[in-house]
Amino acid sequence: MSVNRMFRTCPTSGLVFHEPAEKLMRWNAVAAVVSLLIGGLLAIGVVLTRWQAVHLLPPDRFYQYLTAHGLNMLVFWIIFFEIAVLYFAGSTLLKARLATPKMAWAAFWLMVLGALVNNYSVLRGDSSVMFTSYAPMGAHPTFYLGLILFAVGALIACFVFLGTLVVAKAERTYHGSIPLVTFGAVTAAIIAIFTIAAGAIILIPTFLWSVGLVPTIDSLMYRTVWWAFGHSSQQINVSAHVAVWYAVAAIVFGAKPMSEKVSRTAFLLYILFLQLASAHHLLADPGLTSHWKIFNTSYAMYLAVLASMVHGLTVPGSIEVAQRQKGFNHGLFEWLRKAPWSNPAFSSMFMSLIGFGFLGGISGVMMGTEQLNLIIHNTLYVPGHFHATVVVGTTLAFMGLTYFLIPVLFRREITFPKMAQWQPYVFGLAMMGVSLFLMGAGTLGVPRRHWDIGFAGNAFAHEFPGAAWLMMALAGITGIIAIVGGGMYLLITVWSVFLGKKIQTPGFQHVRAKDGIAPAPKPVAAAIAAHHPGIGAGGMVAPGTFALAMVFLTAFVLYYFINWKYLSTVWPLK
């Protein structure tokens, strides 16, 4: 059989492409950022309308904009970017030809459709059912569809990549085992295999539901299976967020993982018990059992916790070491002051890993203890934490990974580089904003999904204190500035991408093998795609990140009893 491929190697970054896997990075990319971009005007009048002040929009367009930005930036724009990354670490990092191409073209165009559909849906007027579109709340059939469609796809461009993983083993592009963020990879498509399964579950009667063919969707029931499916998408993110944050420390300063076992581990504590952590949007159910919630609440969450706390000490603690041994060794932590700022690859994912560990995280186990639960079910507070998680967390480190990936994948210079400079401080500080003042809105009790805490025209009011009201409007304006951020990304990517300057490449290698099995070519140097044994870390070689890890433990252990002492205010215990 006539095997065709086409190989090229980046002079600069040494990295191997595979001509198919380059283009349906590069199309998953682009429909990514699209994605983004609809989402991103959409929150526009989300924001806007929330802060009371401005008031934009009535309540039936508000609750269109919140469903359609929460399903575009929440799924569309975040797993077409992933499926790119799964791409790039199976293909690219192992050296590999992309299998079946065919297929995976099959899988983006799924993909495309079913995003088209589900807007479609939400924007014709009669979806507007928001992210968790609850039973027995019902939506067109357009809208199950097109969601159904869209994972369809999704699936399909996992096992792609679980395909070219196979490939690369059989046709030995590498030596050992996987890369660790190849290896961070497979994690991420796992759990995206257990979400679309659980999805399939639940969003398959529902459609039928929807068209009259099954009588009744038991909403209890719905809930349980949907954060299944809704929660664990998210956990997706948090997969490939991190191994993007172990790409970049590579990238950047050529950092090694400080155990690799160690991190290894942590991922394989996501595949076990991450999507476990669901359970904090069901606590208030009466349906389910306190047995089910005691096991996910006090031991499965925790042990998910654990992976993510050994990812947050082992990348900074990999960089230190990194830049130690260049020499900057002075205190406690010359080697972050030296860091390379300027760049945005690295600011972006710096401040991912900040944000989601000290937002994300603390409130995340916050949420996840019953009785704290209580206090912020069903507020902002919910908003606040998973912007914390996905945006400020998984959106950042996107970024920071596309200001590498512009001049290697798309072969164009960046342009407005002082703008890039600055994006990632205007996006991610703003953001942060956003999230810390949409939970102090939620602890004071304002609601999740009503679109006026005023309740103008209701004949029992509700008043709520200013300090909500204060929270709301820094919301707003925090909100505003985030918009802007995000619209400085979309400008230096789509200008770069379409209109930037081309990189020469000369020194590009283009390898193409017929009739045979030979491996790609070797990269001329590739950090990322080498497989680095542990430094077998021992005494303090990373104190920085030791005392960075103190003061995270102590802000944990403070908010977690703050919370305690706030509920012992509004349920008195005698």
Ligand code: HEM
Second form
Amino acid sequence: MSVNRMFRTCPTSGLVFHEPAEKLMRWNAVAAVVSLLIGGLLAIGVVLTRWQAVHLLPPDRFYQYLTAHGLNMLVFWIIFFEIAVLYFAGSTLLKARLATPKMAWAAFWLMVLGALVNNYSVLRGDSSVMFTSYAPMGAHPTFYLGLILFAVGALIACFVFLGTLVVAKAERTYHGSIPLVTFGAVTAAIIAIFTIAAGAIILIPTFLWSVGLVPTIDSLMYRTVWWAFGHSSQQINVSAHVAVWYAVAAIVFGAKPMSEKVSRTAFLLYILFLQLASAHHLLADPGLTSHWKIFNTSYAMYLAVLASMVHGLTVPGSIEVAQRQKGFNHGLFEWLRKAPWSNPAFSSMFMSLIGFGFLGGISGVMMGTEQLNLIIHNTLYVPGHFHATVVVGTTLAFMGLTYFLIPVLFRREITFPKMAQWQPYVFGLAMMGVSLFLMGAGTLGVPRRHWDIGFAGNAFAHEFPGAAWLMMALAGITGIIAIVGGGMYLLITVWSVFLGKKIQTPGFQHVRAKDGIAPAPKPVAAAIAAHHPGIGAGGMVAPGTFALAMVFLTAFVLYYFINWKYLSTVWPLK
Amino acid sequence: MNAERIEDDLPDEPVPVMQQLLDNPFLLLFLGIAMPTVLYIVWGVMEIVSLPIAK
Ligand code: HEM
Ligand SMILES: [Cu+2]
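For comparison with the form predicted alone, please write out the form predicted together with protoporphyrin IX containing FE (HEM).
Time for the whole complex; same chain goes first.
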């Protein structure tokens, strides 16, 4: 069997692309963006229905849209993009040929087929079971079948990635350890493999149940195993977007991690502990003991939270060091003020970091505490929290990476560069608004997945405070702005990729690499030494980041204890 | 080329244990699957199946 060993070196970035890998990255990225488009259109219906004054859709449509919104966004957009990131981190960053491109294509088409079949089932109208599809609520068999096909495809892609690591090692395309960004991708792939295995354990029996081959599915068993899949898949996102943060810091600033050892250990903590947090979805379920709940969501999970805080510090810390060495060394925050705020790759990445940490992280730890979970369980606080993590955190980080990839991977100039400067702010800030207002409404008791909190014509009505209605209206308004921001991203990317000005490179050619080793890229800017004399203040190289960390800690502690106080007033026992 | 290879195979210092762990994706894969399988799935499922059935 002949192996394609053709590579090209990108003249702008010095990155090395293996021909088949490059094509796969492009197609996976395009499939991702199409899913984002569908999910974004559906978001209009969802958010305008929950804005009570508009109340756009009838109930059956609302649940149908909500189901498809969740799946296209959380599963298809994110995972297609992640597969592109895996191939980039495996093949391009290691300068290695992608292992078995044929399998990678099979994986891609399985994923496409799965996404189509699943969307078809929801479109039929008899599978509006939300993306959690809790048994005994049943969907059409094609709902589960689509998810299974998609998952098998994604699993194959993960193994292609691991195979690429083996190829790179065997063909000696790198020395020593793999780069940190690739290590982050390894973390994501490992968590993905567990995630998909858990999904198979629960979705295959549920599929068999839907066609009548299995008599019943126990609901608690379903929820427990399903969340090993549903929650862990969010941790793939966390690992992937953290890897993207490191990548963008390196690309935009030439920043080197403050400590490779610390960052890698933090990823190891993810591998060991992050997935246990799945238990936070069952905190209100009877049948599981507090031992199991508290071990998995507290003791073990805090080690993973610690890891996130490490990443949240070392990424801005490394940027601060790089900036100070460039001469932005005055005061605490000159490095940040003089950062390239009009570069969408940077602004996306930085808002992703701040939004993920402050909004997603703090709310996540609060709601992952068994007692406090009772305050907000099944309210809109939950979507508020995860729109901070998975939209402001993951989606925005991926958007930022796209702005880097369009010239490098697709060899096109970004069309509408002015709009591209604004896009991360419109999307990111509005989405932070959506998260905050949904959390606000949830704190006031507004349930999630609820078609009408006005209870029109209902015998058992409940009167929500006026503030709750206001929160829903504000979520509606910021939601529409966020959708506009998402539309800007889609317009810019699609236009650039298909109609944008081609970047012409004289003398461009694909080069056959000897022994599978790609031609060496141009040397990157010299590594920043471990010691940085003359920068920083007060004996610290990154005092600004330290100050930010203290602000974070204060916000965290205050918010955490306010919620305990709040819990004490929920059921006044006198 | 050959000399380079030999040099490559004989690192100056022994690789620390922790780094050996971090450099081995398949060992990490094993750990990343074993931990949640035992602590979350197996433990959780055992609790569920040991619940008494209502009559
Ligand atoms: C573009 C702007 C977006 C808006 C305005 C928006 C709005 C909403 C709202 C209001 C809900 C809650 C509905 C309810 O529980 O009643 C919701 C649910 C959800 N959203 Fe979004 N969203 C957006 C983007 C995204 C993105 C990018 C993702 C994932 C990456 C995402 C993932 C989800 C998921 C998983 C649900 C839960 C569905 C369920 O409960 O089954 N959303 N969205
Ligand atoms: Cu979760």
